[in-house]
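The chain that follows stands alone, in the form predicted on its own, written as structure tokens.
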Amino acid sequence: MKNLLEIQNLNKTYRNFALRDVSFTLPEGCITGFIGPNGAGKTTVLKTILGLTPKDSGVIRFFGRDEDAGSRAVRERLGVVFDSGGFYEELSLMEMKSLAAAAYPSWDEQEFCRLLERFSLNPRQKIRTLSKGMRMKYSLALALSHRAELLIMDEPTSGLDPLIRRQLLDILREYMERGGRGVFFSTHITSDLDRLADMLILIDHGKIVFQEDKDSLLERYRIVKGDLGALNDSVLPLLSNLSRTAFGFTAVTDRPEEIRRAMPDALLERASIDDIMLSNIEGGKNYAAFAD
């Protein structure tokens, strides 16, 4: 399986925030989705492989070579969708197409006006009079239409009704379909996460914190629930994320089966990517924090 992105060391300071050190892979064949609180680096992180935002040090790699994503010959395999859009906006839909298509020699006219009918989206209407949702709709079918192998989007389903964003999670299902690609999703939304990605990326303050296989990550975390006297100097370091009440106390726990031995009566479920983050991220982690 080859590597569609090679991020290694990428390092990019301002006044109040630095991205550290970053590095990750994107395999083909993987929707790998990117998590982190708000502030972590997120959207950071991606302006700077895509080179709207020059990086300090590091080295990006897309698709095996040593070129920027700003090069043709990566630029055309790239599909990128934001939240922000980015269009003209007293163009039509169509009208925009049509710059956007010519820097495209793979464009796919058929797959586009196909996109924008499963949309339900007129292409000559104007694309200041597009909702949210139907932006977003455009963005991707835009993204989709020159043939992209990759995919890379900034919480394309931020702020969209139930019914839209399951429209749009059907369509990276098929586009993944077809093999040879990859998507790289970041979101606050992890639900969406839940249904559809692959792997799993974590950032917080500027460093990676882990990137793993989905499935194993919720295969190992689970929620605890317990009574406060269970918890001793010997169980606590199991836990993250811990919380007491005056009914008892819910932690994170990466070591089910030593909890299982350690608190017989304690009730074990199933942990969100939520739950996940939470315990990851700085605070949430540090059981100490929450254990006075």
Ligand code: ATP
Contents of the next structure:
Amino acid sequence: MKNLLEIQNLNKTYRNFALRDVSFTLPEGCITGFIGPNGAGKTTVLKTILGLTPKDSGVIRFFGRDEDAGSRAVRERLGVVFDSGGFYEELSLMEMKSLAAAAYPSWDEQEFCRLLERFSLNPRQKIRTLSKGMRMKYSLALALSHRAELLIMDEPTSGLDPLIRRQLLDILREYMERGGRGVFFSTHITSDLDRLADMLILIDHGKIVFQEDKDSLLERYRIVKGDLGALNDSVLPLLSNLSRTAFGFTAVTDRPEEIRRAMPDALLERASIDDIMLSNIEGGKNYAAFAD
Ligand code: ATP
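Can I have the other form now, the form predicted together with adenosine-5'-triphosphate (ATP), not the form predicted on its own?
Let's see the whole complex now, leading with the same chain.
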């Protein structure tokens, strides 16, 4: 399987924040969700890999080439959806499209018109009059109409109603059917990841915590519920995100077999992506605070 994007030891420093040696790869055929708490660095990573903000150091390799997103060859193969859009607000959707289409030799006008219709967007409407959801749909229609191989999107579903979100997820699935493609998107809406993502990358405080297949994560992690009396020094290190409940405690583990052996009476249930994220970020994983 080819990699659509490889990032190695990417560093970027702002006054009060830094990306530290960020490394990950996006293989083709994969929808990758980029998750992490507010301020973790998701948008900064996306902007840096797209060359919208300069990096301090690191390697960014698109489509196996030693070229970054600034090169024309790479740009033509990328579809980018950011909420700001970078549109001329006084233009109509059709007028703005003509400007965008001119930059792409592989522009597919039929596909664009099909998407506008599917999204119920009026080609004569002015950009400045679009609602947030309409703007997102328009951005996506543009990004999907030049046969991009990799779609990079910053929170594409935030602020969209459930109907539009479902529509967008269906379209992304269809987009992937052609093969050799990939999607990389940041989100806080973990139900979208449940439906769509193959892979998850978690970032916290500017550092990548994990990149892993979603199904393997969901297979490994479990919610543990048990009596407070069952907690002791040998099981506490196996648990994260511990909290008291009316009946005892609840926590998350990625070592369910050891928990089963140590606490045969504990209840083990499937963990959600939110649970997995919380148990891997600072503040969520510290059991010492609970033990005090
Ligand atoms: P959210 O989920 O809230 O959108 P995020 O994970 O996308 O967050 P970023 O927007 O990448 O996080 O921000 C990471 C950190 O970088 C924040 O502390 C933010 O204040 C800081 N930051 C972002 N852009 C700049 C900038 N241009 N100058 C200085 N600091 C910045």
